[in-house]
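Encoded as structure tokens, the following chain is the form predicted alone, with no partner shown.
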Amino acid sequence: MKNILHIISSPRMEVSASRKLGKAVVEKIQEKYPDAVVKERDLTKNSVPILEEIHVNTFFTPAESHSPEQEEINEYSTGLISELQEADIIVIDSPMYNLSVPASLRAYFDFTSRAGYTFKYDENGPKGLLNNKKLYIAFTSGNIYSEGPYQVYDSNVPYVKNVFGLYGVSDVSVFRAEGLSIPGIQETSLEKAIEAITID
């Protein structure tokens, strides 16, 4: 049985380019795996904190030490963590706003990168402590970054990417929807990007 971890950023619904492929995605995955079980962590309906000094604090504050607020705070941040850490099969809908991460996603990531759960440090550096797990991105954006003139603007496939690199997360899949804006390509971008969609 496969654990399954969906984790949406657009505060878009219904119209959501990303939430469309995300699902297609886990649809695709549920096609493989029939029992699988599937968690999914909307950051819209349920939003991280943007980070405060008491979040960094408590990050590097000794729980025996924890005030009660901090108690609550390592709380919600471990339970997120957790959550990843039970996944065998992550998936991310990351679209893209303003060249970069819903802040929603990059809230989360504030909240679970943190050493000796996600990641430690050894004489070598960091080195990940989510191995084994499988990462599918379903990326989404209005022009097209994976190739031609706008590549080097290709910042949040790489960003997300980086991300679960310094969790020990090296298997990653990428489909992308892109051109959403463009007229002559808006129209069946999405659709191909889902028929696209292979499950390994």
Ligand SMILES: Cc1cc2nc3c(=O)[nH]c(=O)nc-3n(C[C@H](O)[C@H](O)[C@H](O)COP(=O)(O)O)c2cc1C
Second form
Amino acid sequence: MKNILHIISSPRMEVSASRKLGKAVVEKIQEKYPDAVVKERDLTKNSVPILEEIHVNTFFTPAESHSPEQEEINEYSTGLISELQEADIIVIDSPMYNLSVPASLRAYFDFTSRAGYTFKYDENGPKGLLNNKKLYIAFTSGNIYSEGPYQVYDSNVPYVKNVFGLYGVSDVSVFRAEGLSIPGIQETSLEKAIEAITID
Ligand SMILES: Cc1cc2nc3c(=O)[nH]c(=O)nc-3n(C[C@H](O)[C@H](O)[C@H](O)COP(=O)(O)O)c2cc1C
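Let's compare: the form predicted alone is above, so bring in the form predicted together with the ligand.
Everything in the complex follows now, all chains and molecules, and the chain you saw is the first one.
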């Protein structure tokens, strides 16, 4: 039985393209693995806080020395990490927001990128600790970044891949619905991206 973790980051609801694309990816995975269990982590509900000094200090203080407040922060962070550890398949909705990922997703990475949990350092540098997982990225954008003059601004998907690369997740498939603000392309982009989903 497969555990799927679906990470959602668009602040928009019904009109969100990345929610639709990510949902379609999850449904395709469920077609392949009908008994898969899906856990949703909607980062726009109960948002992960923006990183403050107390959080950083917590992450770099041994658990046995945590204050009660730090204990609570650590429990929250390791709870998010447990969801990643338990997942066989991770689907992440990653829409382009101001040439980056939505702030909710960045905050999530700040609470899950932790030495000793998702990666560690040895004499060869960083080493991921989340191995043997599959990652699907559902990317949506107003412009086109996979080719053409704006390819140099293709910052979202490489960033998400790099974070998960740090965690040790290297088996990645990307589905893109791009040009959602471009007349002539926007009408069919999402539909075509959904049709193109293949699960390996
Ligand atoms: C606040 C905001 C910022 C955006 N910034 C960009 C951007 O920098 N580049 C781009 O190509 N599209 C941008 N867009 C368009 C979104 O990437 C596009 O609408 C995408 O579908 C958003 O995902 P969502 O529909 O799941 O919210 C932006 C949209 C919003 C609402």
